[in-house]
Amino acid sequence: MSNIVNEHVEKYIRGLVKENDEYFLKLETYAEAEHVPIIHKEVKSLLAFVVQSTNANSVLEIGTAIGYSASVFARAMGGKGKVTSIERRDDYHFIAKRNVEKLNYETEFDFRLGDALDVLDEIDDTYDIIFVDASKGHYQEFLDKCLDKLNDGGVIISDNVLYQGMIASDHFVLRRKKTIVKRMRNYLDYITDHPDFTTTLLPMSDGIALSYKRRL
């Protein structure tokens, strides 16, 4: 249980999210067996909803892992568009590249290997959606480097922002996590008060922040 959503409600919601695509089922099985963190089923539905409701055709992702969420974005864009994804682990980077080759989509995948704080400085493109799902202690730094990479009317999706409930209550905070919790709280204060964004927090999965960049 995540301390965010009642476990019975969480189980029920996830049971409603059906997946019949063999490609995604294999990735889910692999992730569970190898203890690779991937997005939960309800988050997968949310990502697809945001893509399709905004007619997005370009995504920048911070935190590739094995390419699961990158593949979700690609499918939501109808197998077209562009997904740029950054990963600092060599093994995940190469597994992700190998995985998406099996999709046979027209999507332009651009996988970048390295620390996101460095790689973001090398990216000049702009995107309709930016998905932040990497080192929790660096979300605000990621945001600062992404501000000019998000199109007006675009959305930043920040995953795990309630961090097992620790962000909302000191009662749940583990001593070794105090620095991460402090930084994430600062990030949420920063983005909810930012003049360029309208932000809402969703108490689902491990917490999601949706930040809409207002059109000038």
Given for the second form:
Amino acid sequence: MSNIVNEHVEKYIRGLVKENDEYFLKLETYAEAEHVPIIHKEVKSLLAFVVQSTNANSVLEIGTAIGYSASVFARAMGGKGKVTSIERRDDYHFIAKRNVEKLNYETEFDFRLGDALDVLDEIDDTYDIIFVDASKGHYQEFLDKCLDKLNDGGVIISDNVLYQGMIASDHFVLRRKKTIVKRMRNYLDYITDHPDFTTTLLPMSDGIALSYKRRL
Ligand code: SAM
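Now that you have shown the form predicted on its own, what about the form predicted together with ligand SAM?
Let us now look at the entire complex, which starts with that chain.
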């Protein structure tokens, strides 16, 4: 139970997201069996929606895991474009690299191993989409290091921003999560007030923030 969306609504929406591609089905099965956290089905269609409605052809992702969402982005870009993705766990990093080799895409995958707080300093490219899906207590720091890497007209997609409902109400906050909750609330205050961005919060999955960087 997510404390965000009614269970029956969530189930219904997920039922509408069909997947027929063996590659993606295999990764979903692996993630479930090995308890690898990957995006929920409704987020998968949201990522594709953002890519295609903005004509994006480059994505910077923080939090690769086994390369599932990186593959979703690549597919949404028609098997072209560029995906740079950062992961601090070496086992996941190598699995992700191996996984995308099975895709018959021209997409340029650039998987980086290390803490995003360090790796982001080494990245000079700019991107149409930045997907933040890593340690929830660090979103503000990720953002500070990403601001100059997002093209005008680009979108930041931040996952898990309502964190099991804890962000929206103290009623749900677990004691040991207090610091993360405080940091995430600060992040949401910051990004929703930022003059360069138009941000909307979607109460879907574990909470998504979409932040559009206005063209100057
Ligand atoms: N985006 C992936 C997907 O849907 O396929 C799932 C990512 S999973 C929710 C979060 C990942 O971020 C984990 O694999 C974790 O090891 C990684 N991570 C967390 N904090 C990180 C950091 N500071 N730097 C790099 N990776 C980090």
